[in-house]
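Only one chain is shown below, in structure tokens, and it's the form predicted alone.
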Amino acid sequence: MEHTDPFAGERLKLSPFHARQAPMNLRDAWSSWNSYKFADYYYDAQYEYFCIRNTCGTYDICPMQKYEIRGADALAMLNRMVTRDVAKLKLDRVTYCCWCTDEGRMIDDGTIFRLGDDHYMLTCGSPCLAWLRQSALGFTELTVRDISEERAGLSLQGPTACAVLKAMGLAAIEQLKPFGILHFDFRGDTLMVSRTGFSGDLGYELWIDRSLALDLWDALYSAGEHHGIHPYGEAATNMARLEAGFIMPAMEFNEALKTVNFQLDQTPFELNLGWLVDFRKPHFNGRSALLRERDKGPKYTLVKLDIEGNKPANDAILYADRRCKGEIGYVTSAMWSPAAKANIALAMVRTKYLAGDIFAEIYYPKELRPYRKVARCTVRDKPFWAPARTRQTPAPDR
């Protein structure tokens, strides 16, 4: 008698190099992400970062949603639907972006590659087919099209990352820009590489068809064998994003289109993204929210904390003096920095007090009792971690 799994449905789908990450997650430690099984660790988070910090680290990013748009009417719909002005990007480069709904909330961000005259590729976080499909509407020489499933991605991240893809044969890859393209054949495909990432370090993307995943794998395994190349998971990537400054969906921001509270969800300019919104070029999503609030300035702001003492700040209340009688915002992200030997943190603060006093109450837990400190903090423009070799032409290559 046959049977059938009654929950085939519901069991998460396994990522095109799940069978050479499930091996080296010694801890079972498992998550999921847009229906993925995907790895939160693989043998302890701290020991991952300092792969990243130090050598180098593959992270699967196959559950990223990822949508070609093609046709005479892509560059114009794109424009039309991000802040930023896409007219701007060159073949074979990479932006930065972010788009919003007409109260100029934003929805999500995301990367935009150019990969041809009316060719381009749109990544992000979160499933956004339904959005795209409604900022089509009225482009007649368009295709928007889900390639989530057809294309496998492999973030490389690290110091040593330049020199493992020399090793592996990709011809003057120390010469690729950040934010830029290349292409190599490989076993008779295209393997595209852009040097981008989430770690805000020295690193590199790699994108192939789905069926050549393994092959990927493993000759960037036996060329990074001498490089200190080992995969991460969630919680090593969140360290680093933080370290860089970079903003995490539900954490430094919620979607709008989840959101269920009103203004609960944020604007670019609340994330310190204004720089993403360009008013130069014809009208966009979110247009006339946005320069009203431009001209009016964002209720919060987010900012960059170096916090005294050694306490993260984790879900700390912001006020403006000692005595904690006035919250003035809350801390988003928070961490103790091994690479820049500091207690920092992400935290949305009352634009109006950024000029004065901030400080944070911290409770921690110590041998299973709770203890308080109420901490100084110094607002930080910089990232906490930006070496140079981040954006180094060439890239370090040993």
Second form
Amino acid sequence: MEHTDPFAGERLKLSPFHARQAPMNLRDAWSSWNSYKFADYYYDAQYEYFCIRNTCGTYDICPMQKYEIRGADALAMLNRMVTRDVAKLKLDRVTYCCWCTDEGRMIDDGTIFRLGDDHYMLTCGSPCLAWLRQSALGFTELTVRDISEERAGLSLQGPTACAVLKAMGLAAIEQLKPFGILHFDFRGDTLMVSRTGFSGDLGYELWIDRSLALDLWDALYSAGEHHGIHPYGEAATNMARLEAGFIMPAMEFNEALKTVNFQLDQTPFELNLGWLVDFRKPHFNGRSALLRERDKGPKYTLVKLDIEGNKPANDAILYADRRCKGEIGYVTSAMWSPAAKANIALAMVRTKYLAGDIFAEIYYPKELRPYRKVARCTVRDKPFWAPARTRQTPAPDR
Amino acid sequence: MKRYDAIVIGAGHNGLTNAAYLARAGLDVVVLEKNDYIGGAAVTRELHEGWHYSSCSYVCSMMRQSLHRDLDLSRHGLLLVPYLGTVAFGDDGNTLIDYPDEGAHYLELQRHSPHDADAMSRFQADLGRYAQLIRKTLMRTPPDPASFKPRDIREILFLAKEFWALGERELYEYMRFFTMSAADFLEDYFENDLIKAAMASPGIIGTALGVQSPGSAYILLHHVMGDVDGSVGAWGLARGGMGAISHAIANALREAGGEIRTCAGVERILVRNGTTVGVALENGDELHANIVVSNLDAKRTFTRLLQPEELPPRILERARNFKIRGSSGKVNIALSGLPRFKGLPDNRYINRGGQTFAGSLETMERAYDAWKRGTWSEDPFIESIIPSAWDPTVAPAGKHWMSNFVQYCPPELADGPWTPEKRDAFGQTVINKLERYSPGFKDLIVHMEVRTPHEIEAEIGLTQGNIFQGELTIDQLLFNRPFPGYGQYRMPLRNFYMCGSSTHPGGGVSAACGANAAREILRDLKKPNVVPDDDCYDE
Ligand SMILES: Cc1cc2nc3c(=O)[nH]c(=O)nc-3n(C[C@H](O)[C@H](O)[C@H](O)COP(=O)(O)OP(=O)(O)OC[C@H]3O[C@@H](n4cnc5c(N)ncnc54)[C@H](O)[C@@H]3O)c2cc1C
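What I would like now is the form predicted in complex with its partner chain, since the data block earlier showed the form predicted alone; can you produce it?
The next block holds the full complex; its first chain is the one shown before.
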């Protein structure tokens, strides 16, 4: 029948978990991510957000890009590409990293999994095969393979996440440290579990061959029945990551390779990711530009803001005084945080104004009519949500 | 001997809040609690191993967000989780499901009455308008209408301005609202009895009024004016039970340098020359302080902790006649599994939220009639929720506990005082009703705690077990709370204040009474105010 569908070319791809997720998407709240049909939410965005903070939820990461990088040159290639020192990454460990253009502008961020001596997996939000190929130039002992389609990934986040995996029979899972990896036998294949995620809470990511995706789902959901498991989509994940202070492409940063206007992309220093840049490495892409940036100081700095009142400061422009004369920055993401009970935001502020007063000019609607409000902002160093369990090993049950 | 700046009697959530703000303002403050646990009616207790009951209050909506934020209660361990999907059960076996999705909710109402489905939006807009005005008063000290102090006049002008903003017609409606019954109010909107019963149910929770009694419309409003994260009328659960609220406030208090002493029941308040100077504990110890604050209800404070000769007779009379009739029971039940209810689909979102066994307006009024006769109805009104379906910390995984709030339950029985046997018979009545709606329910019971007004008074000192520390009728609201002329937290003895739910804005876990009282105390001490404003003025 497929060839008779005149809209076949416009239909989105379906995740290997789709068969289970679709019936649970009671609201038909679909949008898309990397050409996959992707849920904004399933039942109620707020409900799902609270699953992440109170019980646990699953987030489909199949649309994320996954690349397998193998060979004697794999480490050298990755180390030339990303700003962090991958040589320090031990076997069965994961590291968060970013990579930049020669000009030191950020292309994307992602995670690198070390799976063997010469075997890595790189995950990231946007497809980057072209950049990987360029980054591989000059290296011969190397294969780069897009495994996005063959590997299914499911993120399990929230305080009962460990209890669910235990109930699923994953022995000693509570001993897994943050950013660690464990492998388990699952239906004759291997289930890889990493203690990683994008929620700022206790959480894991589960990786398995696509053919076993639904088996994994069923095992997980039957183990999770008494632990409040529920799928969540883009809306809830966006809330959780903002509370955790994590950046998103197309929100906090404009991917450098897609940026038209000069310097409307960002450097890692501007994004407060200076800690990801390791100048002890003799060479990596963007090194000299980033050295200059480090010495001169970034023009903008990404900060966490705690804003007075309870009106979210979406798209707000920032000023140094209440009268709103002279812009000093802008808000990149904002929300009322139910867990922190604070009006929070991530914002780009001209670095030299960081020490002074910061005010946000907020527009908010009341029964169709827009109202304006100028609210004082306070810069916060710590994430708005960082419960102890996120870092504890053994991981608690709830 | 050590002299404190302030003694707060009672570690209810309001006493703790009051003390936290006094400590933050630099005062040396101690909270004295008679029980070996804190929290008063905002408490979590493990009465059966592995099960943690919110023994008294069970859901949260009135808690002032600005206080939560200012006291940093999230960092101190508090997470409020809104819950969805309440079902009202009718006498005839019919159900009314409160779906969170607007479209689904409309269809559900339409199934019962197309007229009422349409009327609901007007009802909600009207109620929202009334709620908005009341919300704005929660964190303000009521003005004394008989005073000519600039501050009182300013406050009266504020209220007048808010009132006028409603428009002329609404002004009349508003006045009516304070004095009418919930049933009459609903008559203006709805025709379907189950819809009316479901909507009326907040109007009888905790009150010694019936759905037909004048004044119950305000009780209804009192229960829907709260919010969770700005969603007005929504209710949430505190992760870890209601005690998590008290414990988070206690952590904030200790962080600010305050002290809490449990097992320190106060026998009497010490008064010299019309000034309070300290307290005497039940164990005979005396503690001295410049300021004494009572978190107990007004009746208890004035008739138990103070001597008649220390008080103006007018106040003593007011205290003795303070309306604080107990009317509620609570049955907490540990369950080996999730109960299923007749007539409900196996929908995971709605068969585990709240259950309102309202029946009909008639059944609710009958239950009230029984209370008046000094007994309980065989068909009581029950408002239930299964917190363990939401909160993984209050029962073992896969097991549950159900909170059942019962109207009505008399403070004294016509045939004599409460006995353990009568208490258990009351509990049995509740289980029998639940069994009718959920066949097999009894087989799930692992443990239960039955609380009549007698237990509630004996354990946490709420006189007659009145959950609000005094009836919420206009004669005891705003500047009339607890007594006319004493609506500003200062009591008729020097250096003596009240901070519990007997003061404005009344009962419920809001922390507003305690915070408002702290603001007044700091004002008298000429200290800078550290209590934040409410954050609802932009609504
Ligand atoms: C059964 C029940 C259900 C309720 N349900 C809800 C609900 O779901 N949601 C809601 O918002 N509200 C509910 N309420 C109302 C709410 O719980 C109360 O209004 C609120 O908790 C009162 O707080 P408080 O600090 O003012 O006083 P209390 O909590 O009454 O605190 C007074 C404290 O003083 C202590 N004390 C008493 N005598 C002495 C003494 N002599 N010396 C020292 N200490 C003493 C007591 O032990 C207690 O700790 C309910 C109440 C009850 C009883």
